[in-house]
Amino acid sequence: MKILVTVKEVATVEDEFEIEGTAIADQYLGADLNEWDDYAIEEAVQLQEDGIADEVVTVTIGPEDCEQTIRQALAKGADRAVRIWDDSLEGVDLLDVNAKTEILSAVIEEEDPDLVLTGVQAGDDSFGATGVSVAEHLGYQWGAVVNHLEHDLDDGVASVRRELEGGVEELTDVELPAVLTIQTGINEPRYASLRGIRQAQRKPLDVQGLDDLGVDDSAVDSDLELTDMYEPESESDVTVWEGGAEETAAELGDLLRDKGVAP
């Protein structure tokens, strides 16, 4: 059984930053593996450790600079990685869901996995739609916002628990091949060991362009345009008291009485 996990490098931002045009200035940015993808990787590696999966493959869309971040997945147990990049992607500010779907679907068709795991969303664009869109494009069954997966996968069926609105959870069976979008909290992602980090540098990382996948350059064209970026104003209605416990407790009591909360 082969599992494919989609992963992404996302930007991290310092508490204090400056915006230049429609981007945060580079000096305030770092990079890390997308949080939701980390849980998807852990779930795939656990399935391999349980003897369910024979191979775990990760795929990402990104430039060469992101390889060290993506190798975190290899250091945590994935067997190999595929990175997709192309000159036509260089100037794209915002890769929309349709473009990601075209590219990732082409890789999945080539790899032919039994199970595809994605994070519920990415920490930067937060579209939260790519996994389901890929499943629909490929004609796979899917389960979104999965917070528990039974690891036996009997008879080619994934038994999952998924979060719905209002704190409701749904238990359902999904026939393979399928795409599951993984929620944080489904497991406890492991730290990459020193040995794993060393091994990751020797694991295969294949780089492919759009032509290699049979994807036309027009797939990256988007109806979305990033027109502005700004830090939203925040309004605070916080009362802060200074002094000892007795004094501040009395002030809190007066405030609660004024608000009609206390008698």
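As the structure is a prediction and not an experimental result, all values here were calculated from the model. Numbering follows the first chain given and starts at 1. Here the rigid core means the biggest group of C-alpha atoms that line up within 1.5 Å when the two forms are laid on top of each other. First, how it differs from the form predicted in complex with its partner chain.
- After superposing the rigid core, the C-alpha of Glu235 moves by 2 Å or more between the two forms.
- With the core held fixed between the two forms, Asp26 has its Cα displaced by at least 2 Å.
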The other form holds:
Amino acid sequence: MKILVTVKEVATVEDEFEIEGTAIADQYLGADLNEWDDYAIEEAVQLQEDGIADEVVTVTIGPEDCEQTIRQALAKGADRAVRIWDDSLEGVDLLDVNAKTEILSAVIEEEDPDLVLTGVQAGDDSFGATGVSVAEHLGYQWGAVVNHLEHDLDDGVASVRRELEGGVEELTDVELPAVLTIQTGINEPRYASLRGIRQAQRKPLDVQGLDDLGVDDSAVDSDLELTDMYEPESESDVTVWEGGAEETAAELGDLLRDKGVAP
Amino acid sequence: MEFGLTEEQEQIREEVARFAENEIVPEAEKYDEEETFPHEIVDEAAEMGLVGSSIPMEYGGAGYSTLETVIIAEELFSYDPGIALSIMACSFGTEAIEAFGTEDQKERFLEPVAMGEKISGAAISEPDTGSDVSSVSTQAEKDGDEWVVNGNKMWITNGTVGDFFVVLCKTNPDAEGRYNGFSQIVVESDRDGFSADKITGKMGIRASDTAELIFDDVRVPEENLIGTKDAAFMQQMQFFDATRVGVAAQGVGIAKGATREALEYAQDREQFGKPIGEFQAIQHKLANMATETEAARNLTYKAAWHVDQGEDITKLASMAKEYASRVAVDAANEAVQIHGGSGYVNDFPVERFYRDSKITQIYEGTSEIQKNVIARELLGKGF
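Right, and the form predicted in complex with its partner chain of this protein, after the form predicted on its own?
To see the whole picture, the full complex is given below, headed by that same chain.
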């Protein structure tokens, strides 16, 4: 079985920052592997260690600068990496879900994996849609917000547990090939071992352009426009009850229900 | 000239920092207070391959060079020196086995250390043998196909947690010349006649285990002798450059950690209506700490790079060790000063850095010995 994991280097922000126009000023930004993708990689590597997967391939859309971050996945056990970059992507401010879907779908068609793992979302732009959108585009089944995957993918079916709102979980059987968007907490991501880091330097990292994938340059054009970015005013409100727990507990309960905190 | 690190080296630094922030920082105060060895953290570190990172790939290590080991030490020590030493010291003594051991010895001793299954140690100092290493009195006598070891070793890192020790013994009491007649013999801690007494009450690096070892007619097979009989001094001397550079890296790490803590505190702590970092008196302290740390780092990296080229750099290694340990002590001192009263209690890590830093001027050759070495080399005086 072949597993493809989509990975992304995301922007991280310091606690204190300033916004310039529609972006956070560069000096407050760092870069790291998307947190959700770290869990997706771990799940794929564990499937490989359990003898279920034969090959784990990562794919990313990003410039050369992100290779160090992407190699983290190779150091943790992925076999090889594909990086997509192109001059036409260079000047794009906002790479929207449609564009990512077209590009990633082209890679997936070429790689033909049995299972695609993505993070539920990216920590920086938080579209939270790419995995499902890719599945829809390719005609794959999908499972979103997966927090458990049975490591027995017999008969071409993935049994997953999905996290729903309000503390409810459901079990779903998803037919392969499928895309699963992985939720944090599904496993405990490992540290890259020093041996792994060393070996990762020699693992293949293949760079492809849009032409190589047969994707038209126009795919990166977006109908979305980022119009503003700001920090919302934060409000705080305090309610204090006088008296003992017997008389005030019910009032606290009412308030929590009113505010939508408790069901 | 090339001053940059490779992408791989940067990646090592980042992953080690990630490990230290998540696994070491939350536990550091506890292990310091309790003065206990951090087995759990060491096990996790072993899983990541931080233990025995310089052991060759074929024996389960990462086969990293002096420079990479320096990067790892710097990063770990910048978060907590006691736990950092506990991790880095798990392979003490293995350098001799790696360089002079037989294939059989390498498989027996290197592999389990690299896999985190065993902890090693190096036993050189004795109650009456500190800087004057040639006065070692622990003896090993041949009896049939065994060595019988008798004597005491003092200040031995990993003494009560180690599984085996590379012990410097006198094997030829009649040898001429003060550096002749010593051998390195591996003694396993489960041999009859071996015992270890934990030394408590250390000022700093309290998580790291230190003990006195007692050898009372301890018998080990003759194949436990490493390299050439009676030639241990010549064998061990060639590691001085690397081990001194290693302690220099510890100093750079402590200075870096102290500076990081002081910088953060100076931006948070407000007095007279503004953060104390706005005052020039504090700014100049921070500027000095950062500058001296950078200078110590460059000296240390340069020395490590030369070691990796296979060059003999006695003077440079001693310079790096002496200077970086001095910078560590100075930076930790200033970090406490910037913290004021808060720096005098263990609410903040700088109090620990202050106590931990001192050892870097003492072990692996005191600052005074390093200066003697530097001067001797400058003046062209022999060994």
